[in-house]
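What follows is one chain in structure tokens, specifically the form predicted alone.
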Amino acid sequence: MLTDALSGLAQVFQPVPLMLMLLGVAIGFVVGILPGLGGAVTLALMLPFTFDMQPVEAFAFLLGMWVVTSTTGDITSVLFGVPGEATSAATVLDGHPMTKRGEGGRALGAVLLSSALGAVFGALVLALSIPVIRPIVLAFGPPEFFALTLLGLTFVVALSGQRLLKGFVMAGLGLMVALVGLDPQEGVPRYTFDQLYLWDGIGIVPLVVGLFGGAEVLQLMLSRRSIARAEPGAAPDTSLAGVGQGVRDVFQHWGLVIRSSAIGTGVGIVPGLGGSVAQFMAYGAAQQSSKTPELFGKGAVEGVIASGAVNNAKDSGSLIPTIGFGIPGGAGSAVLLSAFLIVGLNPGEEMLTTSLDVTFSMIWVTVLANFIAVAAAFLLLKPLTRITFISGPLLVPFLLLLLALGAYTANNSFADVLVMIGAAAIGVACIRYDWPRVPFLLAVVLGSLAERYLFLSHSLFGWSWLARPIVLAIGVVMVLAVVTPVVRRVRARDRGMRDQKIEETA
């Protein structure tokens, strides 16, 4: 195994694969910054160029591009509040408020380093899991997938903070939006209002881009100010001093990095759940374990670290079932599976035995590409941070164009642009009247998945699936996720009352 690992590394450092990896990283860097296009779409566009390539060359090019989009997607999330792709939405919640406070450098330092460490963690798990992949993935069926989607919805409690009732209302509205489209069992249109566009449901990309990015841009337009504001009379602070603080924050919260990376890898292994679910699960878990959960959503660096770490770890996780069984973990790995067939590789036993060196070369590419992208991003931090001090009226037209392109390129549909505009208006209303947007988005993402897996679970197992061990274990985690914040809040209240009595007695 060590021989294959070293052979894989040596093959990546051959001139042609190395150049192709650098080209892929450059493309992925640009695509990640552009909202909406996404890694999976770009993979599909680049796939025809791999027809005449050797396996290692093809994966150096495609993987180098794919894994980098997650890293650079976080940059626009932090600086402009515009998610580079749907899986970068959680980064907006704390990264953009930090930028508004003039701490964009610190947020970028934290998210980029945690992304690189998350990629290393995911690649390590991928390498170690090669001998034991099969039983892990086969243990999950529709009941376990359904339980995981319910676990994600449970985090609505954590993500709502003090606004629990509003959080549940928003989650309910999100579930209603998830119902739009054709009924997957009967094929009956639901809430489509005779519009053919709505038969496939509301697209997640225009929804995310509008709800978060569009809302922030409209707010910026109305405020007529820059994104970040310097103190009156002081020059804008675009120094990289904050970057060092962000890097130190990551090392101070190393446990959070590992925990979020583990969640990303674990959710990535499960086919069909997707990166958006992983990111909000890690974000919710970070908020629950934080000593200052009330700061989440207002610029907590822990939220930025959790979102960054999970983003890259999930990519390696989704490669595990793809390599082990030929079952793609998500849209990106589904396109990558096509590359396996193009270069003449068969997932499963062949990838784990005779072509093990190629498999290890893929693992090396995921790590090396991320480190190259993070190093390039660090070099560009100063000019990127300076952009946030540009006057809003000058920046808004460019950002609006970016948003419209992001929404349109998701399905090449003008209707998606209209959805984005509608979502932006809803996002502005949510910000103005203090209604949480995350439970709404989480419910939209998970609603259709939950419906599909519930139907499959009942069809295959009746109600006996409720007694399956993994389902019960996930159920225990759900109960803890609900009870823990309540217990913590009661204890904090009792402690406050006790301290008040002591002060009055003294």
Given for the second form:
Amino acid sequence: MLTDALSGLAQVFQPVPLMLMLLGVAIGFVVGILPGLGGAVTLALMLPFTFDMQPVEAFAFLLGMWVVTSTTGDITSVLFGVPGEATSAATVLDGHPMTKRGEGGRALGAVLLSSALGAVFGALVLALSIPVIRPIVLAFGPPEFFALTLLGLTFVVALSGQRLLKGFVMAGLGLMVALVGLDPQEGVPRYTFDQLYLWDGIGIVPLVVGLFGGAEVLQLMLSRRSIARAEPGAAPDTSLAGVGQGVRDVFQHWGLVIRSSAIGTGVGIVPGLGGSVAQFMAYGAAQQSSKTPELFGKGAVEGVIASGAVNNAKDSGSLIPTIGFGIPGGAGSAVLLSAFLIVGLNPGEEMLTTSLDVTFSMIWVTVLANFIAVAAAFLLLKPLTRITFISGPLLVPFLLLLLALGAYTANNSFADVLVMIGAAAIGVACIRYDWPRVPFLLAVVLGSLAERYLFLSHSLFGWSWLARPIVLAIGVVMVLAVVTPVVRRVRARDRGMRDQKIEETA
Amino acid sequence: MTTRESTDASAAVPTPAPRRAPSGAVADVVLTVLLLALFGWGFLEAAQWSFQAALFPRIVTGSAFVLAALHLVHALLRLRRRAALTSDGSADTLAAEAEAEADADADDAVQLFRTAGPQRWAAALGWVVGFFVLLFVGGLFVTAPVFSLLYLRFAGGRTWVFSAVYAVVTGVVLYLAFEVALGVPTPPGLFLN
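Can I get the form predicted in complex with the partner chain as well, since the one above is the form predicted alone?
Whole complex next, starting from this chain.
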């Protein structure tokens, strides 16, 4: 195996694959920053260029591009509150508030370094898992997948803190939105109001862009100030000092990086769950384990680190079932699967035995491409953070155009722009009246998956699937996720009342 | 009115003037009633579908209806508690509660959306509506320069020259990125559609 690993590395460092990887990284860097143009779309657009390439060349180009979009998608999330990718939505929650406080450099330093470390972790797991892929993936059936979707939702609702009930109601609304479209079993149109556009359901990209980006742009229009604010009388802090702090933050929270990367890789392995789920699960877990959970959503660097680490680790995770079984973990790996077939590789036994060097070359590309992208991003940090101190009205036209493009390019439909506007209205109302947005978003993502896996579970096992060990274990984690914050809050209240009584008697 | 002012007023006047319930508490009730109606409609609508197609929607809308009803009860109790505090003359308690709420939501966006006056809201929403109407009619490559020019000149207070340069640069960058380099379709507008 070591020989194959070294052979894979040597193949990546040949001139042609190396140049193609750099080209892929450059394309992925730009595409990741542009909202709405996801990694999967870019892969699909670039796939025809790989027809005449050797396997290692094709993967250097495609993988180099794909993994970088996850990293750079976080940049717009942090700076403008507009997610570059649907999978960068959780980064907005804390990254953008940090930018508003003038800590954009620190947030970017933290998210970029944690992304790079997450990529290394994911690649390491991918390399180590090669001998044991089959039993791991086979242990998960529809009941376990269903339990995982509920776990993701529970984690996020638990994020609502004191507004737990509101979180559940918003999750209900999100699930209802997810139900819009043709019923997957019988093709019955549900909540479509006889509109053909709604038969396909409501797209996640316009929803994410509107829910988070729309509210931010309106805020800029109302305030007419820059995104970031310096202390009165002080010069804007666009120095790189904050970046160093962000890097130190990552090393101080190394356990969080490993845990979030593990969640990313784990969720990435499960076909169909996708990066958004992984990000919110890691974010929820980070909040639950934090000593200052109340800071989450208001600019907690731990939230930024968790979101960054999980994003790249999940890409490597989704390669595990793709390579092992030919089952893509998500849209991006589904396009990669096509690339396997185009260059004449068969997923499964062949990629784990005779073509193991090619498989290892893919692992090396994921690591190298990430480090190149992160290094390039660090070089560009100063001008990037300076953008956030530009006057608000100057940014508004550009950001409005990005919002519209982000929504439109998902399906090339103006109806998606209307969905984005509706989502923006929901986002503004949520902020104004203190209703949590994240449970709504994640419920939309998970709704169709949950329904599919529930049906499969019931069809295959009746109700006996509820007693399966992994399902039970996930159930226990779900209960803990809801109960722990409530218990913690009650304890804090009791402690406060006790302190007050002591003060009164004194 | 600041917290300090309200506290002083309650000290000077023995029976405080009746207060209106905070807009957040009323909004909670209104929004919850709307959601309750939506979930109820969703549940009833599912009756028209087959068992398989309706099962998951009924589980979702039914559960959401119950949760929204619970939240409505919670929100109404909160309103009633506030009303009781007002009639008891517990202005200090209310002021402290309002202060605690303000601290809990010490977020720029929340404050901005609360405090922006109707004129600022109307102007901002007017520009947004104008942008999307222009996008629908004229397409991206018309909207990008025209909207940039007008917004910067009239809302941003920049000079005509600066606005024009910005407009041209934005239009050219978007054209090069989306049309030339990536070849990704963009909103074409009503006349090219």
